[in-house]
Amino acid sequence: MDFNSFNIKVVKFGGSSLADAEHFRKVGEIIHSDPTRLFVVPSAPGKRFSGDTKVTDMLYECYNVASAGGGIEDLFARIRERYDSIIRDLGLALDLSEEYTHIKWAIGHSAGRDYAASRGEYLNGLVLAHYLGYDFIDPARYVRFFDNGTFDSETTNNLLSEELKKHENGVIPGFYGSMPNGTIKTFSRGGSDVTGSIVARAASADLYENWTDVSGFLMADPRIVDNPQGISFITYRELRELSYMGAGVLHEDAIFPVRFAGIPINIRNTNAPEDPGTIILSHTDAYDPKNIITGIAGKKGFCVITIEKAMMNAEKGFGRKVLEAIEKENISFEHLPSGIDTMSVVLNRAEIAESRERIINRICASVEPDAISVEEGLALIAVVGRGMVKSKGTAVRVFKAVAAAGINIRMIDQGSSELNIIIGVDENDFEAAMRAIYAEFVSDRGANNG
């Protein structure tokens, strides 16, 4: 499948990437060297250099402020500058005084956390389509939520995809949308991922590129990992893995409006636009035979609750009966790795820490068991991989790399699909497991690309 011959792109560029004119200047590069990008979706201005203050933070602090009843003018000031350096570095004959007047005023008189914070994304779009020649398209109007918060994703489809027919070309901004009384509504943080996606769809788009600051996705965390491969190709499926279990460049929530639609995503980074990244696809069989895994990621902070209790499998309701005494927490459970006459339940420590002793208390009473016990320190790596299913013996693999580097396994998940192996370690363990397992798996470790 040729990537670069398609007629309808959309493409979301993160903070990053929009931080200063020279990275505005990247981006109009890479927009006018493809006439299909005929979309653009912005975050607001991040990070020019190390210490420096994202833009959405800034807006954060205004509303702080202003909630508290302070004065907002030297903050605000600071924003604006933001973006008018933006605009004379660029040379554009733009004038924003109206707008961050509005802005101030709002903030000051109590329009909301989620609108202040929104303001990032609707200037930095202010200027992006000034810059491009694209026709501006405020979300707000468009990207809806339900009264609860929740975003209303099948009136959003239907209003955008009619308003983006009206457009050749447009900038819509990220992050952001409205309730239905008109109160401007944010996405939880990277949210302009969401709306590229959402965009994606409406505009029937044959592929989404997420520009970012690096080249797609790793196999591993190269904060472990000593210069882990590139992933050429990766699946939505084990994307979700991989995200779930830490691996972050994509906004989670952002896979779904693609994947419905069935539209591949493409992560690449605006510092090195040559690089092909990676190609995110609904369903793909082809897999490199020599690494049969995709990726490797883990998260440490978990606990285990171990209930025994003899002919545990012969009582009906056994099961329920423990996890309905974790709902009534509000706290959901990772994983459940079990055995005859034992019930474990993986948790996450700190969600647990203030209602351990009711959870404990609520099982005993409602299932009687012989013993509880509560482990901590439990760290969690996911080995995963469309290819596992195909080839022999992963499992022994996994077990024997992590044996060999002296690591005792405290647990073990491998779902029927064989798309993921799930092993808990002692956290302090948790980094050598993962250099343990990426090295039995990963035969050219210098590699950056795979």
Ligand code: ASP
The other form holds:
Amino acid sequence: MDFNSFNIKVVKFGGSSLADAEHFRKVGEIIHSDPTRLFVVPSAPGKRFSGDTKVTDMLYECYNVASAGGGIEDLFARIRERYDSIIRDLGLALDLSEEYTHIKWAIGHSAGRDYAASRGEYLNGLVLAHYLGYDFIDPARYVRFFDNGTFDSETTNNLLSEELKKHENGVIPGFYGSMPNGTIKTFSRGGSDVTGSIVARAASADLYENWTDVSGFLMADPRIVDNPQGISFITYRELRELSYMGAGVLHEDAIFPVRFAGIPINIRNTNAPEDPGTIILSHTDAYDPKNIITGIAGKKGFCVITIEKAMMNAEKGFGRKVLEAIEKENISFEHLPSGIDTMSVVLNRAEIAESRERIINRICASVEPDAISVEEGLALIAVVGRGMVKSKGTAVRVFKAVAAAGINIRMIDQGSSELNIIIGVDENDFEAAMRAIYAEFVSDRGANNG
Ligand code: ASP
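Next up, the form predicted together with the named molecule, please; the one we just looked at was the form predicted on its own.
Time for the whole complex; same chain goes first.
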């Protein structure tokens, strides 16, 4: 794949990449160094240092204070200063006073929570468009939601693709769009990633670059595994399987528009633009035979309900009834390993804290099990790799590595896609198990050699 032959790239910059003038300069250099970076999606200014407050959080605070009848003068002045300091430090001839006056007035006159939050991206978009000399395109006119608040992808794609054709380049603020009645509506937190993906689809881009403050995904959590290798390529499905790990780097909903359009996403680091980052693709058959594992991710905080009943497999509707009991408490399940006469349901412990007894009672009433038990303190580890299906013995290597570390495996679930193996271990063994698996598959080849 020749990534230099692309002719349209959509580039999204996260809040930490646009937190101050110094970062704006880095962003400007990145954009101007590649003439195919035509459409730019900014977040609102993020934290400049630990302990700093994101502009979006300050805007939510403004909204809260205003709706409780308080004054927002001081708070709003601080928001204003975030932008004015960027404008000043960059030496731009841009005066946003009228915008500030209008926004402050609107927040003070019940303009709505989403409207308030969206102004972070709106103002940052105005500054960035001015700095780059790009057109400003307001997503309020093109990114649309249905009356029930869900995203209207087709109307958006039609409106936005028509509009983008009229511009040689443009800055489209992330995070918001509008409802059929014209009021502003935002995506959930981190939603500028979603806007970037929507713009990439509408622009028929060849690549969606998502610039953040890390050089892509790592094969394992660096807080657990020392200096893990970066992932060069990952498929959307693998990423879903590793979602415990991806959390925080990319908004989950950002995958759908580009996946639909077959556009790869490249996660890049604004502070290390020379790093190639991670490319997320629809599919690739290619894998490095030495790299059977794409990544390892895991999480603590699960519990397993195990239901035993003789001849369970012959009883029609057994599984449905068990799952219905859980659904009735509005809980979703994580995994469903089963045997001939046993069925286990893995659930998030925090989610069932309050409904646990009711779930057990419902299951007992509807399937009359011979025995039912709940085991606490389970951690799940997902070992994921598109190469696993083609190479023998991967599961054995996982089990051996964990056993050699003296750890007991409490649950095994090989995903039906043969893309993953999930094991459950005691929470106390979680970190040691992660390290053992990583060492078995990766660390002998040295860190960061891709
Ligand atoms: N500024 C918004 C937030 O803080 C959206 C984003 O950054 O993607 O959640």
